[in-house]
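Below sits a lone chain in structure tokens, taken as the form predicted alone.
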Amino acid sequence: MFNFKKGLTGLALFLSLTLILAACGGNNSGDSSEGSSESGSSVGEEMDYEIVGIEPGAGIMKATTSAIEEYDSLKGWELIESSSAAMAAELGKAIEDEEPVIVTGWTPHWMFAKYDLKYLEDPQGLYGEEENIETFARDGLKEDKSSAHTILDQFKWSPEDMNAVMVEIQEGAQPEEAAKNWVNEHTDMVEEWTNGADEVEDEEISLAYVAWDSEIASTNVVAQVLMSMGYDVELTQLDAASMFIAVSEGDADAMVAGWLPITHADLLDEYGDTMERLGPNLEGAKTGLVVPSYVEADSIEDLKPAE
């Protein structure tokens, strides 16, 4: 016989099991568009819609204003300036964190060995493509110096070359340790950049340097070649335009920090005609903005304007 208050219950239970599997097949089809736009919305949020930066005026910060200005999926987003070491120091503890971060980041850099990121894709171009690492001299080095200014000239190596410099810096070494280790381990290199110098004796010579990274890493392992050949070599920390009105000048012999065609194309406009240009001595540098690879946007054009 038909229980009237179970069946009741049964069909309320019924009832209400059937509501909810709606709702919860409702949130699942109606939701996947719209969580995947909170998804993407929610990396700018958790930002605050900042881009961590490193020092101003350097060629990869006016490209990020540009592409601030030129994409409508940066509108409203805020460029912070810092410096190298303090926007890899903010990358990091966002990671540690496992927080969402965007920085305006280079290869060649020992970032890239310790963490897995990515670049976002740059539809627009803004960024360029592949960029090389240049040597400038000032004029009349070859006539003052010919056995630096063959040095100079000759200097060449690889991505990986400097990425194991810049690692062993990041471990704890001093840079001119870390120089000194990679360069008594590549002699047969070292040989091909001093052939046809001659050694000195104690004359002095004077580099000039942006605080990156990568070119900590190579102005160090040029000085250690320099010395090698008996010249004392000093070492001088500047900002970007600064090292070009150095060598432009002559106050400051030479420099290999010289990013092109992008990243210093304005500071080679205005006094690359006062140095000496002595061509790439890296090819396959690249610039961008940065995340970790959790990050869950793999373009610019994934982002969202702040609100």
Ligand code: PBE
Contents of the next structure:
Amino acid sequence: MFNFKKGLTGLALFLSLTLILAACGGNNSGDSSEGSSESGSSVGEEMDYEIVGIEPGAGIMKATTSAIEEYDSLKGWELIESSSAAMAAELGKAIEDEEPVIVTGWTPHWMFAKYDLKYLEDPQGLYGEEENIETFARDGLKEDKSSAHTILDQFKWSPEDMNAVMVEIQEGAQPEEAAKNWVNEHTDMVEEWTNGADEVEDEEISLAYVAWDSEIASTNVVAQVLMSMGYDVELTQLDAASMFIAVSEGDADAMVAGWLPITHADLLDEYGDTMERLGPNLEGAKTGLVVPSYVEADSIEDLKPAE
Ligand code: PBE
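Return the structure block for the form predicted in complex with 1,1-dimethyl-prolinium (PBE); the form predicted alone was the one displayed.
Up next: the whole complex, starting with the chain shown before.
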């Protein structure tokens, strides 16, 4: 069964963060006049020298903390902790008001389909180049649940595939619904993933994930495929480090949410030896600082320090 309790806790957290962010946003919305970027006021002042972040513990939060330390142009800037959902809401609100905003972003993500956005160039390469998303299983899964292991090992799709599921969820579908639709429409790919795997009866499997939109999509798709093979699937929502710990300690059977080589490098270092690395399930992902295309900066170095 799906774990709704965790989902509700996440929703409560999301709502409270949204309220906090909404309250903060209210203080300064009047300050930045519409023409400020044209009149040459610095790309920084008009954003209050704040970067809208996501959940603490995400790799992109660590990379952004380093960026603030390493780039002279980000001296004195602040990274605001938030949630993925609240970040996306802030971005949408700023775009509606045609105000400048800068967020920690990544692709695949539905927000690139919905809004006209750009990554700020990162000449120091702190966010890396292309990332892969990798699958990890607990030690022993292959022996205990070989059918699930085969499916997890063969699960591989493209950024476009993931994006399609994300967009459907963003447009209002429940994650399991969007995942089920995608699975029904892509039987050829699902056949490749399940090739050589036997159907099971009364077997349980638990997947850990983080409430990033990309991982909500992938984890639900894998869950649907496992369910179609007879598994009783439990999804457990955690933060990034707890997800790695859960698989390394065997509390979760697997996860499909390891971003490498950069984003989760520290977690791989710490827990990678006590889990099985099954390789990329998606190639061509990316993380970085993201702005609406009307923001007059193309590189992190075009921003202005607060001091
Ligand atoms: N993300 C999405 C994660 C990995 C997946 C980029 C927000 C992170 O930064 O850890």
